[in-house]
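Below you'll find only one chain, the form predicted alone, shown as structure tokens.
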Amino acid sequence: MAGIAAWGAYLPTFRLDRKTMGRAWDTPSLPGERSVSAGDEDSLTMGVEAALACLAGRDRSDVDAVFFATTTSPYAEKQGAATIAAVLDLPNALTSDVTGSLRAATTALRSALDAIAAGTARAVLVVAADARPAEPATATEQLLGDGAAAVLITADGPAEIIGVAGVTEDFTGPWRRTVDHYVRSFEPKLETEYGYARAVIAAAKEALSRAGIAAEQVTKFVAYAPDPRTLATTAKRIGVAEVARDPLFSTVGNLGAAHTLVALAAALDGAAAGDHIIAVAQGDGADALVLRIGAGIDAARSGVPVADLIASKQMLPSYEGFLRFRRLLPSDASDPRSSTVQYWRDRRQALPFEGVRCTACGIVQFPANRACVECAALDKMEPIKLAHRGRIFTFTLDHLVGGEYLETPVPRVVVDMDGGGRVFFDMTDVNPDEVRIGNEIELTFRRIHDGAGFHNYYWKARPPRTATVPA
């Protein structure tokens, strides 16, 4: 059977402590932190760091799909996964959105094993990324945090799924209607025994037998479930020996469609050849996944561990700010001017972010042009993709600048991209006493804004967080 060839996953910057929560609404608070996605982030351009990160330093030539899961898309109407595909330079790539459930991740992976078993696809990435919205002053907004993943299925993965099973049963909980503003629950106990475990017991039995393996031979169990406490005493009473403390709940909280395979990458970075580690969602039922790791399995890690995201973090220093980010404050904000006309004419640099270089003289250039900005030739460009590293040439701080960042001034960057190219752009998740010219950048795919009605994404700067980002 097809197997996991690569991974990698996305954490916001940004942390919320619980206390902090609390406090604001003098109610009482849960022990950790959550992660936020800021103000220019949301599920997609979470989803396509994680995918980014999945397929670092590969050549993607062979990505016949591409799925992305989540239950928070930017838009009702337009696919992601075709943005996602674009910007990985993907144009025919077939792309489907699987939302509508917490089980949407483990949904698209079993639909991409499908098309390999076919032979319709030979390589398919599956990227999960959710931000889910809670009623403020609850424990479950507390609980609820940010994140996305991705997973590269291959014939020939070194993490070989071996068992796969699933059990489909219509639950209502939790739930968010078309017209709600926040997810809903009714009765947790229902939705904990009935809802969850019963599904995710049922589903994990059989995947393992399938799989020909004993529930006490699996090393990792990694599930979304409502919080830790139920995920702990489900794995129990599915027979697995030893439940490793999930590394998420207390750190960036419950990333809902996205949870199950950031769980998973976090359990693949420590995996060793030989290992067992069984995968569950669910939501309307629940899919499980076995796995077992073969000896390639260090020859394929190749992102920033999970373990590093975590720990890569700035703490929002108040509620407001989550409230900003989240823009549940009245704002005047202006409506920029914006084209869907120019947005696609512009895509090939706003997406995969490509330059031109001129065939007489060499010099890379951004954005493209018929004249050469060195030596004047004319009509001698050819497309280049440019990296998406490079060095702070001059910067400046606007200071007039408002809405959506959680503090001015901005800093606004002209950076000298590894391997030719000077371009200008905003800067995030820094500090702003911080910027100095040369210092080292990577650029990270944000919402510019909301322009004429839709998303306008394009690039930003911030401090490297990873160690290695792709051209």
Given for the second form:
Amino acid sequence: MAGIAAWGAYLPTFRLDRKTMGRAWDTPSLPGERSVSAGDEDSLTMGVEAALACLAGRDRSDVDAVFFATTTSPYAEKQGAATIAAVLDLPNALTSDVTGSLRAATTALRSALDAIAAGTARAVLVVAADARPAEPATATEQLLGDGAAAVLITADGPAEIIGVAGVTEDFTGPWRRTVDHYVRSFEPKLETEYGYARAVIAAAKEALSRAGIAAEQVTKFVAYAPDPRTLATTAKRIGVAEVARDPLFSTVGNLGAAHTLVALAAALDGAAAGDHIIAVAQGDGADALVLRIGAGIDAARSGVPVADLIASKQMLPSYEGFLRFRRLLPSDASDPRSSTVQYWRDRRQALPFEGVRCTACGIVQFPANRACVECAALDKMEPIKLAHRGRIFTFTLDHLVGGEYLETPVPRVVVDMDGGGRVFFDMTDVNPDEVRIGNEIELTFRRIHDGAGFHNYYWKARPPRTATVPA
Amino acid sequence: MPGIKDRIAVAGVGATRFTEHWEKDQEDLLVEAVDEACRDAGIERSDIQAIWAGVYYHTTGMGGAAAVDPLRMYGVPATRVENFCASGMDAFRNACFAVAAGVYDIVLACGVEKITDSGSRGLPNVREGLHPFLPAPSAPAMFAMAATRAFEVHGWNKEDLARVAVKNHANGEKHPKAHFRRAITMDDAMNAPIIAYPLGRFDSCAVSDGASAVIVTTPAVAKTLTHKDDYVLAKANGLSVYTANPMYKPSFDYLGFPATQAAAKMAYEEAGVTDPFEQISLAEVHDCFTITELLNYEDLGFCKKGEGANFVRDGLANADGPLPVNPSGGLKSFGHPIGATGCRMIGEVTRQLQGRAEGVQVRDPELGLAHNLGGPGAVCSVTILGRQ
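Right, the form predicted alone is done; let's see the coordinates for the form predicted together with its partner chain.
The next block holds the full complex; its first chain is the one shown before.
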């Protein structure tokens, strides 16, 4: 069978201590902290980050399909996978959003395996991301976290998938109607036993049986679970020898439809040839996949380890920061101006971050124009993808943005991109006092604003979170 | 090319006070400035054959009617001029060209802006958000990025900037039409809240309302009007337009403004100025931010590149120095109602050359320079005026 050839994850830089949340509402606190996507992040921007991390340094021309799995697409009508494919510049890829269920990611994986088996795709990218909304002042609000992961499936991926099974069962829990603001949940005890454990155990046992693997042979059990205790007891009931520990619960939280894929990426980071991993996700039934780790696993390790992403963090000092990021407080600020027509026209600048190179003088420039910004030669331009890294040429800390005087300045930076191109960015995820000329930056995909009633996505600069270059 | 040298006369000038005019609208301000200019020249509004009006903000601009309607000069040819913060001096340039072409004898160049109708915190938001995703810096941010480079490359610091603010506010204290008529100390300037690092409140010009007007004619006609003995001659105007997006131009070094350098070269050639430091008696330059004034000294050839900070530190730009810069108090004291600034500068230099400056009169000026910079260094107009 086919296997995972590459993987990558993305966790937002911000964390909120659950004690801070408990203090804010005068309620008990769960242990640990949760990840919080910033105000300009959503499932799609995090999915883009994970997709870029997964494919870093790899030729993408064989990626024939992109699937985006989420329960929190920023659009009710418009495809997220198409935006991811546009950033990756894969115009011929089959794209699809898999949504509506916490097992969307494993369902997308099963479809990817079918496409590889059918010979209709050489490589399939499965991206999962979630940033689920929770009722303020509830334990769910503390439990949930935001994050994303991506895996690339190919016919010869070294993390071979040797057994797949699934059960489908209509079950109302957890759920969110189109008119609901927050995730709803069922009577928890009933949900855990009848909605979760039964389906997960059935799918896992069947997948192991199809793989011809005994439960005791499993080295790692990775799964979405409503809480860590349920994860451990379920693993035990399947017969997995090792006690299943979730690396995410106390550090970033329950990542929803992305949870199993992020946990799987973490397991692959530490996997050795000969290991067996079982990955399970639940939601209206369950999917289970059994993986056998092959000798090529070390060569496939290109991305940033999940443990590094967990460690790379900034604490939100207060719950109010979370309220602001989530836009939970009403605001009468007017919409910034925008234009769907202009966004469409400039889509290659916005998404694949394409500039041009003048063949007359060699200067790389952005944004694209017919006449060279340096030598004025006309129609000598060839398109070129700009690097996602560069160095600050000059900067300011702007307190006066859009006629509004801010307490906290926005770092605004002029960057010389590696390999050419000079571009002006807003900077994020940085202490303004630490911005200097010459500092290295990398790009991060963000939702800039919602002018003209659509999500205007583009890039911001941030300090490099890791040593690896996403390109 | 004959140019405009000695073919154009300034017959009269007028301006409102530049301040927060809460009780006056844009129309009131323009009427006040034009009325003063007409009285100064000794003409009636009906003598004016054509109008060029500098107005930047489209939200308040109504084409040529922005001038014709408030002045009730129906039927007169009028054009609204918009060229960033240099809109006002570009209105003057167009007026000069029309007279030099022989099409008209007496025309009006004017400019007005009512900024505070959009609030008093920074300029109204024009470019930010116009593009779906490309960010646009605030005006202070754009010039702050030049200061950051100058700090890095020249080793300049906040004190170098503060000296410009202290000098200009000392001059502005004495000008009856300035927005701020108060001297400040180095401590005031150094410790003010930051607007866009490294620029603080006293590094930035204020948000003000105002209008200004200049009556442009030929020397022959000027001899028949009030200032027949002391009208002022245009010696040159240079206009240069560079990029409005320097932050995307790889070769832009932020250590000066090519538009100023080019406009100055044009103006000096036309006026026959070969050594500006020696030949120019005074200059009103565009000090929208303190860093801009330091870079202007270099771009205008008053000193060498990198020596702008020394120029002000050594007192060379003081009102009693060898080359007084902004004896009026500059934009630092007046604020910058965009369209109004250019013609106000022409008015300041004219009055200096006539020996009737409001505020600080410099001693025996022969040649005066006015410099109006627009956008992120995108547009520059340099005018040189001289005595008969």
